[in-house]
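Heads up, the chain below is alone and in the form predicted on its own; it's given as C-alpha cells.
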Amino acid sequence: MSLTKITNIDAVELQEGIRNLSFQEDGDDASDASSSRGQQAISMENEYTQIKPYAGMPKEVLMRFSSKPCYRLPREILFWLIIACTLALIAVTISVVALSPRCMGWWQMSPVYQVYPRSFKDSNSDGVGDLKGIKEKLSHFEYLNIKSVWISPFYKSPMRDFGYDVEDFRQIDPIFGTMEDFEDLLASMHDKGLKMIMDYIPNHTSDKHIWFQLSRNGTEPYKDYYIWVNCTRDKPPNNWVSVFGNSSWEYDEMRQQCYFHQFLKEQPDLNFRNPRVIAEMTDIIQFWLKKGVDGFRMDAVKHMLEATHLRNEPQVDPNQDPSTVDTEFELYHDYTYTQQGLHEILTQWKKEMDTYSRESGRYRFMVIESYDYEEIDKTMRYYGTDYVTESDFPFNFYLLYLPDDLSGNQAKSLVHLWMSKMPKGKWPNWVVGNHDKPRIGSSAGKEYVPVINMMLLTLPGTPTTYYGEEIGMVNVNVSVIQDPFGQNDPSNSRDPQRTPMQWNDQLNAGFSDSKNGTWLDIAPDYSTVNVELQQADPDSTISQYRAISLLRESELSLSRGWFCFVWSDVNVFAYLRELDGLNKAFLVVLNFGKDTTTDLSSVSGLPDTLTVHLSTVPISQKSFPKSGIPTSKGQGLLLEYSTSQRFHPNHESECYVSEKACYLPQLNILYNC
C-alpha cells in the first residue's frame, strides 16, 4: 500500500465531497449521514482559517478572503488613491492647457524666403529658372533653417510682366514646367517639412485670358468681368493714370469702349463689383488649396476696387498742367486705391482659407502686399479688427527706406513706426528687399548687408529674405532691359535685382548649364560672391545668416520674447530681447554709421559685463563692459547676458510683445502671464 501526501487543495475538495450528499452511496448507514450533517454544522469561518490564500482558489474561497478587513481596507485605500490621482492628473492637464500660451505657427517660427523662379535655378539649360530647379535646391533652405518659401508667379502667362499677367490661373507656364512638376515640388517640400507660399494676383489678368476675350465681344456672363466705359479713341474717361505711367484707360476696337488697367495695358483690371468675379477668384484659391499649397501672398490688393463715379482724381500740384500728369505720384488716388468693399473681399478669402486650416497641422497662411507709403494706417487695416482677422499680416516695407538716411536713429525710427502703429497683440514682420526694389547690398552698401541681416533676424516677428540676400548679392547693370517698367523708364528698371542666383564660381554661377547665356546677365562678382564659397567660410555672410536663424528658433527670448529699445544715435541702434522667467537675455548692437564706442551705463537691468555670442566682424574679445561697447562701421554684435531683473516693466513705452508668455524653469514650460 502506497502513501500519498494530501495537499490543502485535496483536503478542501475531500471535505466538500463529504458534505455533498449526492456523492454518498446508497449503502451508507445512518452513522455516516449523521457524521455528514455534523460536518455541515462546522462554521465556514473556521473551515477557511485552516488554509491560506492560494493561486487558483475557487470563487467562494476568494470571496471569503476578500471580505476580511485585512484585505478589504488596503483595497479600498488603493481604489480611492487611484481616483484621487486621476482627478489630480485631469486638473493638472486642464490647468496646463488653460495656462499655456498659443503655439506659434510655422509662419512665425521661420523666416520667409522669396524665390524669383526665373532666376533661382535652371534645370533644363534654357537660361531660365524653373520648378525642377527649385526642387534641386531644397537643401539650400534646410541649410539656412528656412521653413517657409514664397515663390513668385509661375502661372501660364504671355510674360509681358514676367508672370504677373496671368493667362490661366489653373495652369503652369511651360517655361517653368508642368503641373506634374509643381505637384512633385510641393510633395518634396512637404517631405522636408517646408511650406510653400504662392503668389496670387487678384487685381488683373492678362489680355490673353479667356475671360477678357469673351468680355471684349460681349459674351455673357463675361461681359462685365472687366471695367468697361464709354469713351473715344482720343479722349479717356478721366485723368486716372497707371502704375507704369500714362493713362490707365485703353480703347478697344472690338468693343468700341475703353477698359481700365492700373498696370500695363496688357493687364486689364477685373471688376470686383461683379459678384461672379469674386466667386471665380475664390474658386481659384480653392483650386490651389486643394492641391496642398500652404499659403498665399495677395498681390497689389489696394488696386482691386475703383469708385464707380469715375471723377478725376485731385492733383498733388494743383497748378500743374493737367495734360502733363502721367505718373501715379502726381495724383492723390482717392478713387482708385483702397476703396470701400475691399476689406470685406479679403476677409471673405481669409475665412475661406481658414476652413482649410482645420486640417490638423495644415494652417493656411495669408499675407497682404500693399505699398501705402506715408499712409501706414491703411496698411495696418489689413490686420483686421478685434473681431475679424483679415490676414496674418500685411508686408512691412518701411525698412526699405533705411538707406535713405542710413543711421542708428533712422533704423530705430522705422522699427518704432511699425511697432507703435501695429494693433496690440498682432504679429510684426520685416522686409529689406524684393523683386520690385533695389537690393539692400546696393542701396545701403555691401558692407552693411551682414548687420542688416542681423537686425532682420533678431527683431520680433517674421523676417522675409529675398533670394541672394543671404550671400550679399547686389544689383547688376544688365546689358538688355527685359522689364517693361524699365523699358518705359530705364531708371525704374527692376532687372538689376532679378539677376540669376550665384551658386558657385562655375559656368553661369552654377545657375544654368546654358551655352547661350541666361535670361539676365550674371553678376560680375559671382566668382567671389557665391553660396559654395561662403559655406566654407565660418565668418561669411551666409554662415552668419544661418547661425542667427538657428539661434532665433532655439532661443525663446528671440522667437517670442519682449523687444525693448535701449539706445540709438547717429551711428548705433541697440535693443534687447528678454522673456519673463528666463534669465538668459540678448542685447543687439548694430552700427549703421562710423566706428564708435557706446556707453550703456545708464541702462538699468544690464549687467556690467556682456558676453559676445556673435559678431558680424571677426573679433578676439569675448566680452565687453556695458560702459564701453566698441563697434566698427557695418558691425553687428549679439551680446548675451544673464539676469533676473527685467527691463520692460519700467519702460512700457519702449517695449513691445506680441505672443506674450512667461517661462517656468522648474517645469521647463511656458505659461500665460
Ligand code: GLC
Contents of the next structure:
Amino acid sequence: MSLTKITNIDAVELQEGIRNLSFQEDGDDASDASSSRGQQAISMENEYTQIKPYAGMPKEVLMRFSSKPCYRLPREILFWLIIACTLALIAVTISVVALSPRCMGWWQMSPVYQVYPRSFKDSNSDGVGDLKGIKEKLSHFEYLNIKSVWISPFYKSPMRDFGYDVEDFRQIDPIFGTMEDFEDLLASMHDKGLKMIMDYIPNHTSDKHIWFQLSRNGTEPYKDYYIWVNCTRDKPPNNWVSVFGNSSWEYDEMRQQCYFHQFLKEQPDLNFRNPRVIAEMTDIIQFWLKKGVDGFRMDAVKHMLEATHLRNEPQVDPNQDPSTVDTEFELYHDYTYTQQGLHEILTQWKKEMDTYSRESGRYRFMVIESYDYEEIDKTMRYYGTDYVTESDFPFNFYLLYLPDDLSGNQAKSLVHLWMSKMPKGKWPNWVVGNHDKPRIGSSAGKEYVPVINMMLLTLPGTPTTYYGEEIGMVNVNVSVIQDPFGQNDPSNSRDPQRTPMQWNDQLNAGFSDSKNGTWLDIAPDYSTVNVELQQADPDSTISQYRAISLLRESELSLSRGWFCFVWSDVNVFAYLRELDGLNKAFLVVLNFGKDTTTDLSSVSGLPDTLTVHLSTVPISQKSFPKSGIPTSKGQGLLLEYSTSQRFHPNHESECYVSEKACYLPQLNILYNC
Ligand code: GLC
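Switching conditions: you have the form predicted on its own, so give me the form predicted in complex with this ligand.
Expanding to the full complex; the earlier chain stays at the top.
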C-alpha cells in the first residue's frame, strides 16, 4: 500500500525533478539559439522563485537555490560570524588566563594555627593532650576561620624533648593515640576543609631510634648514619657546643667514639653527608605525603650539616677562657650552622613534595624553622633563588623582638626589616609566639595581646598563631619543671609557654578530666581567661581575633593588596592596605606605647575622615579626622575609608605587594596589572 500511495508532496517533488531534468538537458541541444536558451532560463528562474527549498529536494535544484544571493549572503554572513566568534572566544580565553592573577594558596589564605599536642586537649583523662582531643576541638579552628593547623610532633618518642626526639618516624606515640587516630583526625580535618601541617625533624633522632642502636654497635649500613669521631672519654674532638648548653660531643662506651648532638645528648645528629641518610629521610617525607598530610614544618634545619674538618669555632670573645665556653652564644657557628649543601637537600625535598602537589587543591606546603638572628639574609635564602623555590617561606621570627623595645618605631622597624629583605614577589609571614619562646602576652604585656593580634592579621602574608594567643594566654610558673632545657637552666625553661589550653572555667580549664592533675600546671587565670567565656563577649580578644580573621579573608585589600607604611613614632605604628581598582581601603593604627593622638594630616593621599571598622578597645566614635586619631595604650584601630586615589603610586619606597592584582568593578574580577 505505502509503495503505491503518492502523496501531494511526492507529486510536487516528482514534478520538480522532471522540470529540473529538462533544465539540465537544455545544454545537450547545441543548435538552440542562445536567445531561446536565455528565455528558457528566465522562465525557469521565474518558476523556481515560485517554489521555496525544502527537505528532500534534489541536490541539483538545491544547488540552484543556494547560489542565489538571498540564500548565499546570509549563509556567508553566518559562516564568518561563527569564525569571528570562535576567534574571539579563543582570544578571550587566552587573555583571561594571561590576565588572571595567580589564585592564592590555602597556606596564604588563613593564619597557620600551631597546636602543641600535649597541651591542646586531653581525650583520655591522662593529663596529656592527644590526637583524639584535637579532633574534638576542630570546631575551634572553624570558629576562628583558621584553615591550616600545624601540629608539633606526635611521632613515637621517649619524650626527652617532648616529641622532638623521634624514636620512630613512622609511628604515633601511644601518649597521643594510634595510627588510626591520626588517620581519623586527618580525614576529619579534610572533611572540614582544614589542612594539616606536620612537624618534620631531620637534624636528629632519639638515641632510642633503631638506626642509632645499630650505629653504636657498628652494624652496616647504619654505621655512618650519625657523626662519629675518635675521642677520649674526657676530651671532646673540638670546642663545639650544643644549643642546650655544654659540649655537643658525647662519648659512647659501646662504640668508644664520640657522637655529635646539637641538642640533647639523647638527640644524636644524623649524618647528612651520607646519601643513605638523605634517602631514608626522603622516604619518611613520602610516607606522610602518601597518607595525605598537607605540609611540613622543617625543624632546626640550619643544624643539619657540619664542616668535616672539625676545626674549633671562633669565640665571640677571643679573650674568654676556652674552658668556660659552654653556650651557643659564645661561639660563631661558622662550622656547625647553615653549611654548604643544606639548600640542595631542602630543594630536593621540596621537589619531592611538589610531585604530590599536582592534584588540584592538594598543594603540599613547606615552612622552615631557622633562627638566624641578625643574619636575616641567611633566613631569606630559604625562599629559594630566582630559578628554584625552596620553601614557601621561612618562619619570620623577628616580631619576637617587639617586646625588647615595645614602641611604634620598633614595630615598624621589625616589619620593615622583613619586607625590605624579602626577595621580590615572595610571600611574608609573621610569628609572635611558639612552643620555644615566652608568650607575647608575658613578654609584651597582657594589654598588648589584642593589638598584636590585629597587627598579625592585617599585615600582608600569613600570620602564625600559637594556641592560646587568641585568648591572651600568658606564661605560667609551673611547679615542676618538665622541659630538659629548663632543667639545665630554669631561666630558659619552655614550660611556661606550654601549659594546657584554657577552654572553660571547669576542672583543668576544660583541657582534661584527669583527677590526678595535668602534665603541666593549669594557668591560675583560667577562670577568667578561657575560650568559652570570651566567645560570649563580643569585645573579647577571641571575638576580635575571629572578626579580623574573617575580614582578612573577605577583603581583597587585606588578603592580597598593597601594604604601605604610613606612620611610626614612639607610641604608634600605622600602615594602610589598598588594592588597585577598589575604592575601599583600610588604615591600621596600632598603639604600642602610651595614650596619644596621631596627626596624619601631612600624609597625602589619605581622605580627611576615616570610619572606625573595629577597635580593640570599645569606643563610641564612629569616625575620626585624619588630623587627630586618638589611641590609648595597647589599642588597635582598624579604620576604613573610600577613595578613588591610590596611595602606593606616589609612595613607592614605602609600599610592598607580593603579586600585583587589580580589581575590575564592572565585571567583579581581579586581573594582572
Ligand atoms: C626545634 C624545636 C624545639 C626543639 C629543637 C630540637 O627548635 O622547635 O622545640 O627542642 O628543635 O629538636
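Residue numbers count along the first chain shown, from 1. Rigid core (definition): largest C-alpha set, two forms, superposition within 1.5 Å. Owing to the predicted nature of the structure, the values given are computational and were not obtained by experimental measurement.
The Cα position of P74 differs by 2 Å or more between the two forms after fitting on the rigid core. Remark: the rigid domain rotation between the two forms, smaller part against larger, is 17°, computed from C-alpha superpositions.
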